[in-house]
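Take a look at this one chain, the form predicted alone, written out in structure tokens.
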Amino acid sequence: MTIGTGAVLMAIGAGIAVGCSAIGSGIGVGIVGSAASGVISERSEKFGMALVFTAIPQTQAIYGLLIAILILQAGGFLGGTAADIPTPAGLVAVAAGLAVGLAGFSAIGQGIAASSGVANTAEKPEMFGKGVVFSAVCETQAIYGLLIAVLMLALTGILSSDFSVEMPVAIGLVGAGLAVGLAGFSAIGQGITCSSGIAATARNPGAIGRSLVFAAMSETFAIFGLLVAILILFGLGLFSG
């Protein structure tokens, strides 16, 4: 079997998409792993909530795995017949793995943010809603990516492996998944705002609402990313059909 352009291409958007969707999440857990280990070596009945932060920025790789499972799954990869992929499918695979891959690094931004939740909510349970709150807030980002990349692989066909769009909108497409891939690290400037939020509202609880409006203003740069992606999806017509 001769494997064309088109599936190397759908196979490095996979890897794309669950690359560095796991990078980011895998320094995200890093980050509010080594707080929770911290603080279970003094506290070992706070196991359990340790383990709830620690799970929050994991859902980013999961977002990249089901891309790139989406992607293998149009292409033909799980069923052994990959072989004739067109160019421009495989390179909307790409911008979709770029959507889902680059925002998945939001997981950084949401370990940081993470780690100020365990600190706190150690010394004081009732910060635990507040700092998953606070936490969450970072996973926006990632959805953003999740959200372009679905519709990139349904709008072009490639979702029901129909491989008829065209180079020039493939080409636009990656466009799309640099924008609002790339502005999904503005969650990492989210993220040590939203950890300081936490810790301000252990001292003051009544300081919840004023962090979060701080935390919200890096939420858009993100929203920049995520209206220029829809604009470049809505300018190659893939809204009307």
The other form holds:
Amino acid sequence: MTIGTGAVLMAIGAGIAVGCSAIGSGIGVGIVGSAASGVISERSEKFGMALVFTAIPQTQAIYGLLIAILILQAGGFLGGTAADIPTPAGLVAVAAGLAVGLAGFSAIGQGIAASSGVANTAEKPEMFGKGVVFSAVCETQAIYGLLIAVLMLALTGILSSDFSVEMPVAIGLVGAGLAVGLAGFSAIGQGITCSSGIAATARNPGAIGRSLVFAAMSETFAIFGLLVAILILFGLGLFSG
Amino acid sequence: MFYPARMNSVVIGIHNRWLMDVTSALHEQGELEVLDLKKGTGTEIPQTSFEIPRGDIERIISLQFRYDRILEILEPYEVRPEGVLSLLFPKDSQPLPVRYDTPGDVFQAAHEMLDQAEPVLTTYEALKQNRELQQVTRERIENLNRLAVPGCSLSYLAPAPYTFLVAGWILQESLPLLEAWFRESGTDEIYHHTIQNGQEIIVLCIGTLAMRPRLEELAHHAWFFRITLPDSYTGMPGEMIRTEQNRLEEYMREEESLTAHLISMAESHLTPLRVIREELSIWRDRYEVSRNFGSSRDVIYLHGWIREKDQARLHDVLRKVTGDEFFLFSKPADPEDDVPVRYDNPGWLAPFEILTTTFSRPRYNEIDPTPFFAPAYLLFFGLMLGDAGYGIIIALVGWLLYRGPGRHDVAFRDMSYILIWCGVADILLGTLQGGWFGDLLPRFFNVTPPFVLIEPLNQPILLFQIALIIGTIHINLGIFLGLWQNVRDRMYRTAIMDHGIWFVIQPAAVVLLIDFFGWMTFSPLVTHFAILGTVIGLLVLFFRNGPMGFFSLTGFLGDWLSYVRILALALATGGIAMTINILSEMIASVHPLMIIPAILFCIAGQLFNLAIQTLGSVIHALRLHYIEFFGKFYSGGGKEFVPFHEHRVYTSGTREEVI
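Having seen the form predicted alone, the form predicted together with the partner chain:
Complete assembly follows, chain above in first position.
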């Protein structure tokens, strides 16, 4: 059996998807996990609460895994033999991997916010809901990455194992993947704002609305990335079927 | 129900002979928030502080302290049912129909109960003493075991006329310290003998009486653990060990008997103790609330907030208690005042208030978003999780929690109520998405799920469009509510420039975008109107917000696109569940016997997916409300309405039975 370039690229796409998002999640979980350890060293009864916050930045890795599995399934990898895949189709998988994988670094911002959530909730249990919401704000970038990755795979037909996508379209999609993926790093700034927002809300519960507005401002840059990615998809004629 | 309850500010005057009767009646009624009269009422009311009867409060505090002490001792000995089933289906403990009408009755009952419960303290003291004796005995047995070496008689440790002996032990790592001490002390005058015993070294040092200070000094070193035994101990250690062990067994039997006695007393005394403790707290609250009252020679004044619709009942209570010897001034709340906020939702909606409060309680005169929140939250949750199998589990867990711990904890009850409805929403919307533990049914049982309208993994674009349509409706509902609120407050300029303008920008932008992308062709008139609407909209935005008007546009776009998380989460649930099923299938295909690990893997994986995706759906459905929806009309920040209300757990407050 000969493995073609397309299959190799598809495997790389799956690897980027799960690998990059797992790095992001790992760092994010590490940040919140260290805060959680500090909290439970003093107050072991807070373990359940700390565990919820620690679980929040894991989602990015799950999104990456999802895209990786969808790519592998479409490429026939899960059946034991990779299909004969044209190079452009493989490149689309790389683009999807970049979109969800790079956007997975948003978990770092989420970890920063969640660590503040753990610390503040340990002192004020009523902060739990607000801390979780602030932490969830930073996941939007990952969701945009996942969305674009799914759209790429669905609109090019790869999700249903139709590999007829053309090379210029596939190269263009790499640009879309980079746009939304790299814009996902804006979540790190957002995480810093959310972390301060949690602290501000713990001091003054009335500050939640304005703090969320500040936090949402960093998201503007992720929206730029998403918008550019959608425009690329549109410009490549994918929305017109 | 779309606004918090209408409140009235009331000032009540009663003759001072009705003070405790009225206070008790208001406490039972639990509908009036009592304010501090010294902080002003807006009316000309005498504001002389009311003198609290200190003697009664001090008596209550003293009794509470004694009750707390006894309860603290007895509660660990309460026999509680164990196991998961008893946690989920706890036995009903009905509050007792108990009420004491006067503080005198409570004091009398409290003292009678204390007399009955007095043995608890003596039994507990005896138990403490017994445990101390056990500890001492165990230590002695340990030390005797250390000395149980051939030829060592305990009589050597007893005081002697010419010599002084110190026995003890050190840890292996302290040996250099001991050797250094010997070098410094001079071994000629102190005879010592060491015995290795595992990681411990037994040390026996003997010297003349002149060496006693040096030997005492050895015993004071932190690394030296001295062995001291009563002078009466004679003979070989083995014999004494047997004696001590017999004594220890005797202590343990006594402990069992004392513990059984405490368990029995817990069974008979805990309930009456808790009942009276609760009554004492209630009476203390009644006394302490009077700090907020004012008084003149014969009249006591109260000031507070009450729900408009409860005011008639307040009148009735006052009339019944005082026989019309009262006056009541009332005026509707001025929204400019610091009016406490009480939700005004029907019972089926009320549990969702907890989610609104998590963000912030509405201000008085501000729209209560709960009626809009609840249905949309369930819709989003159901769409995001999108798996009927998971929905069944969630509804079941919610029901078990509602039936179990939810019966005793209001917050728990509300959360489990919400969980049940989330499960139901997920069953319905999961069925429409064909999710039954992912693709478990078609993959393993060749069954096509019924009633499927849309499959997220196969039709992501359709779900993408649905998510954006839902987002459009939801955001516009928020904008409309903001518009409504501002019109109601007569803030017409804000209504038009912050809210109304979006109803111009949106359709104009839609026409231009459709025209730009060539999806449809419009007549020139429509296009011109769209251009005009867009220009006007942008001018208003930039006029209103300055350069930040740009962020209003991107913010709106971001809010709208944010709803695609509905698609993303639905895909994630279905995709991960499908992955687990595929991996389970691969494990099972290795060998026929591998079917068992495959099933276990499938169950564990599905439970993991259920937990992580439920968490995600809860959080993101909340986020869509708190940020995208609330941001359009809601700020919150209202003060909680805290009525003067009896908090009863162990008693029902009815006058039927006195313990």
